[in-house]
Every structure is written in C-alpha cells, then in structure tokens.
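Only one chain is given next, in structure tokens, and it is the form predicted alone.
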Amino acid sequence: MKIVKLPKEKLAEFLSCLRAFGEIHAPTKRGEKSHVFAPLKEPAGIELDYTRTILPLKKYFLPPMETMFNFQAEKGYETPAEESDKKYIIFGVHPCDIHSLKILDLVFGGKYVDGHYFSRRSKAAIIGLDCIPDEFCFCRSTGTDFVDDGFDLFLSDIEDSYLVRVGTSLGDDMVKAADTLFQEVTVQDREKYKKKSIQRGQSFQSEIQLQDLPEIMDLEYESQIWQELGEECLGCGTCSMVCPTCYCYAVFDELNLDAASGQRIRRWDSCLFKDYALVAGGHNFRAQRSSRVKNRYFHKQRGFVSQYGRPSCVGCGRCKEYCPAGVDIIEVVNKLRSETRV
C-alpha cells in the first residue's frame, strides 16, 4: 500500500485540490459539543479533534426518509428522477465508522441487492482519519479501531503531518492532483507513528468481552436482565437512530389531498418501537419492551454473527453516549456474564 506524507500547513490547500473530485463534507461542530458530517464551506469550518459525530454515515446512503416512488391510479407508479450525478468526498471518517459501511455493504449487497444504496455509495469518495477514543469508545475490543480498506485515502496523525495511505486508484488520483503538497516518508516519520499508535492503544478507557458472547447470550435468553432492561429502556429508538449498522426501516403510503395519488414512502425504523412488531388483527409479537430490548441486542450480537460471521456492533459508543436513560451495552455484557447477579 502506498504511503506518503502531508505536512498539516499543507491540509486547507489539499482540500481546496480535493473540490475537482467532488463537494467536500466533513465534520463540522454543531452546538456546544457536538458535530454532524456536513458540507464543508472553508477548511477553517473543519473539526478534525472530534470524537464522533450524532448521526453515522449511514444518512448518506440510507437517508432517514426517502420516496421509493410515486402512483396514480390512472399512469399507474413511475420512480423519482433520477438523483444527482454530483460526485462527494467524505473526510475525516473514523475506522469504526469506515467498518460500519462495510457491514451495510454486506446487508445491502445480499441476495436482494439495494440499488439506491449502491448507487450512492459509488458516487462517494471516502478519507479516513485516525481519533484519540474517548470513555465511550470501545472499538479495540470489536476489532474496528483500525481499518485496511474501504478508504480510498486514510490519515494518520504524527504530530505535525499525516501519514496518508493510498486505498484506491481514485485516491492515488487525489495525490497526484496535489502531488507538490506530498512528501516521501522518512525513518523519524516511522517512528511517530509506531510510538503514536501505541499511545492510542493506551487511552482506550472501555472495554467489551465479546469472545463466545453469542453462546453467552443463548444460555440467558430467559434471564431476568431483560426485564430490568426494558424497565430501563423508554423505547424512543435512539440508540437505533444514532447506530452507524441499525439499517431497519418502515415502508408506506402517502395519499395526497385529491385520494388518487402519493408517494410510498422509506423510513428509518427500530425494533424498539412499539408498533414495530405489529401485524394485520392487531397482534403485536414484542408488545413487551423488554422483549424489543432482547430483540435488538440477540440481533446485533447473536444473530448476525450467524449469519455474517461477526457483530453488526462497531463500538463507535453512539448508544452509550445518546441513550437518554443511560443504558450502557458494556454493563449489559458484563451482567451477562457475571456468575452472580448484582
């Protein structure tokens, strides 16, 4: 994999090289402590020190409402036009975000392939940048906190430069579209990063035991840790909202005003919701909350290790910082695993 260096005072005149690829979006700080990914106006907007932002990747290529198509009773249903070809980049991506697309790619690109979602993710660049993790961070322990691929460029903090790994052809286009800003990378170089990657090792203040987990889970499927969850839980869907892997969403019809036209209509939804089990006669499969908690965490840890051979959980900590209620994943591990309940 190639690797050059980009010396920091050389990032704002990377960036303005970087608008020929595309509208640039990258993190920007909302309010008093939070960011949200949006379009970048100056490279002065960019907030490069942010841990994470509220809402994941996944609004790109999964937006939170979207028309699937639209009907008349006359011409029948014909789909929106087409989107725009307007290519993006999206910089400053962390690993465990990074991992997140790749387990969406995994579900979109199943049997039944979602070709909206494709079709926005193509017309997305990626540039990934390496954090410092917070409490809320658990991504060493998911194995996410670094990434290999699905980047096209990836920076890696040393102080006063970035080491930036090529991952693709189009990103080896962006740094020889720039390639007066790049520098060979030297012995000192190496050595920052090595001495910096074990510093980032060092600050993770959270950690998640996700060896045999699913077996775990299966001997406590009827464990009273559920119940004391859903008392918990206030079922808002937050922590589903917030997941950079939650991909659940509702479908239905819009009329408009003259009864012989609308729209159907994609939504986010989560499990959590409690209409989200509900079916024709009015039955509700997980009218309980603890069982809509139970749901969610078997799903995530259970049964898409089944069938993806991994969790669908990034340990981004999203759910563990947003959850209005203070539920954290972490300690519902732990209880699972404890011999004695507390």
Given for the second form:
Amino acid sequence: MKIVKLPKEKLAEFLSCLRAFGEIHAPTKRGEKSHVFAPLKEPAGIELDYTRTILPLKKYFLPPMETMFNFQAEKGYETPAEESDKKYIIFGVHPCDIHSLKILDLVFGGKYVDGHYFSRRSKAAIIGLDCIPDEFCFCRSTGTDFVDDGFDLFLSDIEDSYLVRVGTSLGDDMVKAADTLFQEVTVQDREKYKKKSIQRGQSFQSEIQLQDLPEIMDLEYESQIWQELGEECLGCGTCSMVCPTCYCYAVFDELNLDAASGQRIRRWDSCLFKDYALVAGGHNFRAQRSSRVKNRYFHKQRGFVSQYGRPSCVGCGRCKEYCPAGVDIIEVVNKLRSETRV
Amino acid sequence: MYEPQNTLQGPSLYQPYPARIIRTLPQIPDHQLFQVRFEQEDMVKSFTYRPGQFLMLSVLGTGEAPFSISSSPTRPGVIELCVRQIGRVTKALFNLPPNALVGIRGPYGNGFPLEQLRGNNLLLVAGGLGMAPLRSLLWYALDNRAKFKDVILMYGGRNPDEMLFKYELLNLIDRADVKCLLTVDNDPEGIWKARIGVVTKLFDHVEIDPENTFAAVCGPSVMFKFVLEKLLQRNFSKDRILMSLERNMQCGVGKCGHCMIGYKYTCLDGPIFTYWDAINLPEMI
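Right, and the form predicted together with the partner chain of this protein, after the form predicted alone?
What follows is the whole complex; the chain from before opens it.
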C-alpha cells in the first residue's frame, strides 16, 4: 500500500484542496464534551482529537428517516426524483467506524441489494484517522482497532505529521491534487509510527472476551442475567440509535393532506421498543423487556456470527457511554462468562 | 419440476408493482380470498413463485404487510391470497372497492423444499388459517401428481362455518389420487358430512411411512403441539417436519430486522422451517 507523509501544518491546506472532491464532513464540537460529524465550514473547526461522535456514520447512508418512494391514488408507486449527485468526503473516521460501514455493506448487500444505501455510499469518500482509546473503547477485543481497507485515505498521527495510507484510486487522486503538501516517509517516521502503535496498544482500558461467546450465550440462554438486565434497561432505544451497526428500521406510509397521495418512509427502529415484534392480531413475540434486551445481545454477538462469521459489535463504546441506565456491555459479557465458570 | 425464482426488483428494491384485486371470494367470517393480477401484462406471465413463499402487499396510504400465497404456481396469471381481517393493512384491504389498485413485490422467503419433497409421500396437516400456505403446496402436488407418492391432507376447523376452501376441499374427498381428511371440532347444526373431532384424531385413519414422507404442518400453536406429538410417535425425523412461521416483517428481504428469530431471518431463511430448525432457534415456538 502506498504510504506518504503529511506534515500537520499542511492539514488546513490539504482540506482546502479536498473541497474539489466534495463537501467535507468532519468531527466538530457539539456542546461541551460531545462531537458530531457535520459539514466543515472552516478548517479550524475540525476536532481531530475526538474519541467518538454521538451518532455514527450510518446517518449518512441510512438516514434516521427517509422517503423511499411516493404514491398516488390510481397511479401507484413512483420513485422520487434522483437525489443530487453531490459528493461527500467524510474526514477523520476512526477504525471502528470504518469497520461498521463494512458490516453495514454486508447487511444492505447480498442477494437483495439496497439501492438507497449503496447510492449514498458510492457518493462518499472515507478518510480515516487513528485514535487513542478511552475507558469506553474495546475495539481491540472486537478486532476492529485497525483497518486494512474500507477507506480512501487513512491518517496515522505521528506527533508532528500524519502517515497517510492510500487505499483507493480516488484517494491517490486526492494526494496527487495536493502533491506539494506531501513528503516521503523517512526511517524516523517509521520508528515514530511503531512507537505510537505500541503506546496505543497499551492505552486500552477495557477488554471483552468474544471467542466462544456464542456458545456461552447458548448455555446462558435462560440465565437470570437477562431478567436483571430487563429491569435495568429503560427500553429507550438509545443504544440502537448510537450503535454504528444497528440497522433496523420501521416502514410506514404518510398520507398527504389531499388524502390521495403520500410517501412510504423508513425510520430507524430499535428492537428494544415494545412493538418491535408485534404482529397483526396483537401477539407480541417479545412482550417482555428482558426478552428484547436478550434479543439485542443475541443478534449482535450470536446471530450475526452465524450469519456473517463475525459479531456485529465493533467495540466503539457508544452504547455504554450513552445508556441513560448505565448498562455496560462489558459487564454483561463478563457476567455471562463468570456465571458459566461457577 | 417447476423451477421458479426471479424475485421482482423495481427501481427501489422496496417499491411495489401495481396490481389489481380482480375478485374477492368471501370464505368464512372475516376471511376472504383475494385474486390479484399485475397491471403489466408481461408480469402477469412472468411472475412465478414456490409454494410456501410470501409476498408483500401494499394498500396505498395504509401500508404494507406480508402474505403467504395460497395459489399454486402451476396455475399462473392470478395470485390468490387468503386473508384474515385482523390488522391495519388487512382491514384496509377488506374495505377496498372492486378492482382496486394495490402494490405487490416478491416473492420472498424460501418456500417448501420442492427438490427434497419430490418422490416422497406428502402429509399436509392444517388447522384454521394454516390452510392458506398449504393450499399452494396441495395444488402444486396435485398438478404435478406423478412427481409425488401418496398425497394426504388433514385439515381441521372449529365448525363447518369456519372451514376455509370448504367446497373445493370437499370435492377432493372422492378423488382417488389424494386422501383428503376433513374434520371439525363441533357440528352444532348437524350439517357436516365429513369427520368430527380434532385434527390429530385423523392420524387413526392413515398408514404413514415416516421414512418416505414429508409432513408440512401449519396452524395455531396449540394444534401444532399435538400434531407434533403424533408425528414424533410415528417416528418422523425432525428434518421431515416442515412448518411455516409468522413474524412482523417490514422489508421481506433481511434488512429491517423485525422478523429475526435468534439467528435467522424469517423472511430469508424461512418462513418454512424444519422442526429441527425450530428446536435450535430460541423463541421459535
């Protein structure tokens, strides 16, 4: 893989050059401590020191709410006019979030390809950025602390510069368009990178053991843990909204005031919501909150493994940081494991 | 053997194709058989499916819901859906005027494993609305009669007024190439000419070779439990017992998440599951 170096003082200039490739979205501050991905107006507004944004990148590809198509009485269903061809560059994406996009690609691809998702995906370039984990991060346990692909460019911080991995032809074009800003990687740079890598590896404070977790979960299917968790959980669905790999959505029709036309809309949903598994006639397959919490864990850590060969959790720590009831995935997994050992 | 498989994909994967309800046939209270035909002539001819598959039907302005297909692909042109008026979409469906425009996309789901069923005896056991998906397999087998050995249907309802496809099925009783056993729990008016009693009692009237038979069971969960006992008593392999499951479905194609059971999507991996699948999936029955 081609690797070049970008001195940090050239970053603002590079961002200016990037505008030719699309609208730049980057982590910016929201309130005191939080960050969000938002359009970058001034290069100075970029906050590359962030750990995680509140909402993950899925908001760009599976918007919280979107019109899938329109309908009209006696005409039927019509595709809305093509969204603009506007290109985006999402700058400063951490490895866990890049992995989450690769997971969403699996879900929205396959036998039935979701064109809504992929048309947006094809319009956005991804520029990754490495990070130092905080107390919520457990991406090393989920194997998502590094990325080999899924980005156009990937920046690794080596004190005064970034090492820039070039992942795609588009990424190469971006580097070429700002050719004078980049330098060759020196021996010292390589040493700095390795030093940084060790330092990063030592910064992890949270671990979760995922090997053989599917089997443990099967064993603990009837465990009291799920009851307790059901009582802690508020069923608010925050964890689903902030989860970079939660993709469930609900579909509904919205009627216009003429009562003869309208839109079919999809909107983020959560398996923790009470009516999630409700069917016509009133039977609810998961009426108990404990069964809904259990289902969420099973789908992430057990079901996804059966389907796609890996858990869908990327260890970003959002569910733990934002849960208003303080439910901690690491604690849950540890409890499941320790109960098994007794 | 009939080998369908070409799921419709519009400009949006989720955008239904226009179709019309060309006829509605009242069945029993709150149940109707809807005959639906695509607007586009080429689709009328090309649309095919596998017994046990389902489609997503949209009522404009109300929404979309999954329905198993009650007709057989051996009789193309018109799609039949046997529907109980029970939820938001079905209520709107029952209130539509004649020849109303609806939307259809599909077919989805695995359907019955026809390649495996071929050359075997078929035992279809239905209760109540469970006849809806099994009717597709029944007519498929009767229209491809040489491909199967014995075909047995056991169907039970609460009383004669609640038997779906009543006259169509009563007409099968005298046919030599199918053993059609119909029963009702009660016959308060004394009008029922077939059997009386629960559906499991019908097992007393048939010889079954479990090694060469597939059982397809569909009905309320109470019935399923007792039928299952009977089948296991008769040494049926758990792989040879097939069932169709119902879940909340909002996309039909494994994206929206709602029909997930344990590790499987009902819409992609089902809705037809073997009993062995069922045992291995939490929450399944």
